[in-house]
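There is one chain below, alone, in structure tokens, taken in the form predicted alone.
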Amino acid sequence: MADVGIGHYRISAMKQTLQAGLDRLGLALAPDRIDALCRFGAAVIEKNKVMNLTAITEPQAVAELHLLDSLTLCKVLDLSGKSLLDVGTGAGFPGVPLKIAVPSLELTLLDSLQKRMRWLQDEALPALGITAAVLAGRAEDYARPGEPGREGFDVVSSRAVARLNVLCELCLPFVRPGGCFLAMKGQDAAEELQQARRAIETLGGRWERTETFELGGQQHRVLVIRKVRQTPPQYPRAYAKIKQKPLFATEKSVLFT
């Protein structure tokens, strides 16, 4: 992955943006970790020429909106030695940057698009020297009772996959009691949280807090949902049923803040 075709100047711009953002976040990473993050960002840009990975292709934007956005989770939770499942990982965000930044993280990547997962497993991760479990399939299939991943992870992350009330049903069954679901959202996070409060409670979770970060001139929010009890065995349902009849809040109440 040393020569990924986007040019030394553009990689340097990515690195400068990344370093400035790390300083703003108060995150200190070793130079080799920063280099690895930039190599991964450059690899995503290059692969995007032949595979639909991202609409964000400018190096500085990749640094800000993919790499730094992913690394905000390091400010939300101490991930050292934790097991983390990244649901709907797509091109590997936030899971791969988190593994680069926290090598002791035990990472599993899950996405339904097999081409992307093959690229991660066969090309991107080996080039970075990263070991991670890579699963191609639907979250609801891997989270059913009897599956080894059900309630098997300390942390589950997800970014830009679905609205929160749907996302909770896909993700909370993977979290072991006492663990956390980290949902990465934008400016509508409070509204989504209000809609999802019934889903969170039904699935064994409890909203703990919301962390806010400014990246690229926009508010990025991480909802921290603690797993306080086991998820009932009837969840998750089939995805068609989740979409058809999501777990909505049924009455009005004050918005979470």
Ligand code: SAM
The other form holds:
Amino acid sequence: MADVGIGHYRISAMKQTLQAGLDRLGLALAPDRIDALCRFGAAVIEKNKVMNLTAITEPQAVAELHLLDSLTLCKVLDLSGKSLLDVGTGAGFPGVPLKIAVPSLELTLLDSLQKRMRWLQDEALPALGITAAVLAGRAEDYARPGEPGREGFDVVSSRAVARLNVLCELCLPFVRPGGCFLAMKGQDAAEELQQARRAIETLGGRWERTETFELGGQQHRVLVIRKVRQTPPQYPRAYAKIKQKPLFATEKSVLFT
Ligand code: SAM
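Switch from the form predicted alone to the form predicted in complex with S-adenosylmethionine and print that structure.
The complete assembly is shown below, putting the previous chain first.
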């Protein structure tokens, strides 16, 4: 990515915030990885001037709320050599920062917005020298029985896409039995988890643990949901059905821990 147009001073500010956050997280990255993360952050800010990618545009906020937030997943799970699908990746979060930090990660990005995926595939990823599979379409279509991605990934990640009871139906079918779904959530994670208990069980998952990270003065949580058996073939349903009739928690499953 040629020297991106957000200015040297602002890139330095992003880099300082990123480095301080990496120290807090206890993540050591080589200088060229840190530079690549900043180049990606700057490219998102620049492209956002002409394409709606993010509401976060200040370099320090991009470092904290996009780059570092994405990288928390490296603290949750050892991602080296794993296949990871990022569902509803948008401008590439958390998938792209993870691939920069862990080059051996086999990354697939999925989003229904064609424009964003074209920008990632044609501009952002080549400029960073990153190889990743890029899928433009709806998660529920790519996850159907018979599709190559179904139960095809060690790890599935997703941030800011849907409430957990809906999100599980979009994401768990992609996880291979034994693998993990990492759902990035905010303060309401515990409540969302209660409402999603039945969905998780029905789709072949089991909540394993929740990890908390403080970023930008807020609690960010990562729910680790293990795939313990195959997802029944009737899931995922069509999106209209999922939204109309999400797999809600029953009183019994709320009590189940
Ligand atoms: N994960 C990114 C982040 O945290 O910055 C983007 C979040 S953005 C708020 C939500 C994204 O999810 C949008 O880009 C949208 O197109 C995508 N999305 C929503 N439902 C989807 C589905 N069923 N299949 C694929 N992508 C979906």
